[in-house]
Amino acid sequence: MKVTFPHMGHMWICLSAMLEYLGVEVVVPPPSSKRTLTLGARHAPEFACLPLKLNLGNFMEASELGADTILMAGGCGPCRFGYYAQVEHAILEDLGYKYRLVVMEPPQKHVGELLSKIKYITGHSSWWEVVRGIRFGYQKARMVDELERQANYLRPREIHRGSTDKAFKRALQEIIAAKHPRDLPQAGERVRKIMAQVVIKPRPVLRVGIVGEIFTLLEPFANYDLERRLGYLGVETDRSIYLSEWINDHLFLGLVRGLRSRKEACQAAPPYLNHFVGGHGQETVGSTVMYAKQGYDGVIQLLPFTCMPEIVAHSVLPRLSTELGIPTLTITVDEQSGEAGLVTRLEAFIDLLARKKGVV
């Protein structure tokens, strides 16, 4: 059995790490590109969204490696990714790709079959074995989303431009190279080190909160890479999800204490939004009242097109701004989007942002 699974974001390194710890074969698809997105969106229905198109191409470029079971999570309530993994599943049956598909149903639901699949990826770990396998995949995505925070803040302060950009990749490999548990201690000191190196200068910066739906947020090639280019600008940035925090709130179910969880951005939402409408619909709006309150400086909503959950969100974004007083930019992409559009609308945003703030 050779399993990949669909990139998003950093999400490979943890999930390749429990995985070949857990002694399953791992074929990590090739980064997302535009021959990923031309590949998926030849195949995939017009009004799909965005995230189905690239995890088709993933998974083609995946079949070219050697892959043969594709494992990935399920879903439930209006977003249409709940069924994504069976429409995959479909199509490329369809072109002839020959794939087992294993779906994770969210515990809360289905956690019998939820266990029975996890024993049929790692075959016979015993459960204990199981246990150290998650916990080692979770560590590390901890420990990426603690490297990408610190990115976050030290990019637009900065004197060398790039060096953070520089000290991340060095760091990140450190986080990959670590094979075991007993690795990562070392592994974190190394990276601790290597970004204390960056070089900045204290300077006053626009802070801007990103929401929206969780694909597009973790997926640089899905955003254009918004947090670094947003870094340039100046701007450092917070995302309302990481994806440890999902994890924790979606697998583990709020086990690992002290961590940012949704409920928070939910019962921030009313009365803007009172209930649940699919995806990250909620929180988006909750979120965007927090970073209001905690005195951001503008809020960026990303989401793919004809995303339902985001576009509800969005409907309701502007009155939060006027009454909340925090600006808000909305981003929808998909495979028509452009470089250059995007970055025009970053900087007349940020410009406004800055000139309001008087940074300019």
Given for the second form:
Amino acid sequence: MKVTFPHMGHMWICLSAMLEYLGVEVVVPPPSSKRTLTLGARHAPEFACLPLKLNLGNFMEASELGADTILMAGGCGPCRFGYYAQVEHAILEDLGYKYRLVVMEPPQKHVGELLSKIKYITGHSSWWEVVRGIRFGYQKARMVDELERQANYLRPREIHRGSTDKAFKRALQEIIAAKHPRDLPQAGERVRKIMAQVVIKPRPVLRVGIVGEIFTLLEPFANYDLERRLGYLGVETDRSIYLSEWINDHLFLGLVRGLRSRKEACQAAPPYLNHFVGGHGQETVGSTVMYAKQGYDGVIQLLPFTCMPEIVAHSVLPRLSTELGIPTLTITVDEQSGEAGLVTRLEAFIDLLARKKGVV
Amino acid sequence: MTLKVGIPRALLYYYYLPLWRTFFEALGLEVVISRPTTKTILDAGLQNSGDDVCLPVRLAFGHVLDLKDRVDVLFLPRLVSIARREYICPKFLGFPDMVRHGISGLPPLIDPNLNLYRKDSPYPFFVALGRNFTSNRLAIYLAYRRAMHAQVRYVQLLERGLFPEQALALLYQGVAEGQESGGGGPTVAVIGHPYNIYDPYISMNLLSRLARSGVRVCSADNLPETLIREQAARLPKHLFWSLGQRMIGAAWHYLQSPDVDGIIHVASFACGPDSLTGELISREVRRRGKPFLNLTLDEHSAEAGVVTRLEAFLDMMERRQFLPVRESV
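Other form of same protein, the form predicted in complex with the partner chain, not the form predicted alone:
The complete assembly is shown below, putting the previous chain first.
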């Protein structure tokens, strides 16, 4: 059994760490690229959202590398993601791919169903081992997130352009290379050393919060490397969702203390959005409110074209933006998006923020 | 003076009007329904809603604007869930907020949550709704009973083969202005969300156009709920959209039914749930090989384009009848 899963930013690091620790053979799909998107968009429904198209492309490319089992997450709506796996599988089947599909559904009736699927994937590992594997993957997710946060702080302040990204790549390799939980502390030490070598100078920077749909937030291919671009424009960014926070909220049910949680974001959303709307719609609105209160200079909302929860969020943003005095920019991405158009809009938005703050 | 409650002629109006209307009238309120869709109403909706929002919701904005200055309160229930473990669409969950923050100068909104995700009875919803107008629990209970009764009658009429407008006319004016037609003509099932297929302006008179061409038309709403759910249960996973259940269940039933000669799937541009349920339907149709037309509507749809495609579809069905499919070549 060769297991594959879709890409979402650096999620593959955490997932393959966990699976490989448990002795599962993993095929990581090639990083999402133009080819992935072309393959996916050709066979996916026209109005499906971008993540589905990229997932599909990932699976097709992973199959070329010999993958035969898909590991996917499920959901119970109303966001479309909950039905992705089934539709993707139907498409792949009609195309003649021979994939086994294992969907981790949130347990609705009893937890046994989910446990038996974990058992199916992990084979003869004991439950204790499974727990340790999950913990290992989670620790890696924490490290990667910490690294990303650091890079977002350093990038607008670096003296030599590109030095942060170079260090980031090397540091990421250190995390990937750790094959056992006991290697993690040393890897963390090396990561710290690498990042400490980036030379920065204090300068006034703009602070922008990035909110929106989780896939487009986390996947640099989908958002045209938004964080890096903003960094080079002299902007320090913060994202409303990091992978480890999402895991803690949705899989550990908030077991890990001291992390930012979606609850706060949802509580901040009224009176603009009084009810959950699926996906991360309410978090988007709530996080925008929180960024405004924390004195951020602006907020960028990212969403895939036709994303329903984010469209609801987008509808209430103009009022929020006026009342709380925080400029917002909404960026919709799909297979038709062009880089030049995005860059122009970003530059215009950042110019506007800089003028407002007086740091031109 | 009686209080005027406004109900937009949009979204689930075609499913639930008798329920809402009877309830309000039993409480002694006056119900005002927005006027049938016109270009003015649609344009107003388009101007006041975001570009990414789908046509049905933008149209609903237009209907809210049509009511804005004519009523004392607006009834915009937050339809979270109308069946166990199902939702409708995220936009239904957020609709009251989208309206509240998108349109200024609105009368007070009445937007209680209807959430049957873990419950079976809508009674608490009606209690919360009725409390806005009276503190008399008995009056609310009686109004609820009458409303449910009216709704059951309405659904019975639909299952007898009437379409919402005919059924509503029968209920409220006592006349059935029939479009009974299609003696000997082919039968076509029109599968689509009620707010797309039953709004004559949005669907460009699709139903009456078909009827005039001698086609007998049926839709998901002519089928009993149990039948639809039985069919939809063939899916690999329980579908969590109530409207999607109806679309898929009806499409699969009509696909197998020998009395139905063709299927038209109507979706609005960029509709999220339809992008997946439509895909599942069209894949199943391809396997079974029935004439199939996929019509996508948006605010730029032109009548001529729709008519041409419809004619081509009807021609295709006609040829099929004269040229029987060769079983083996």
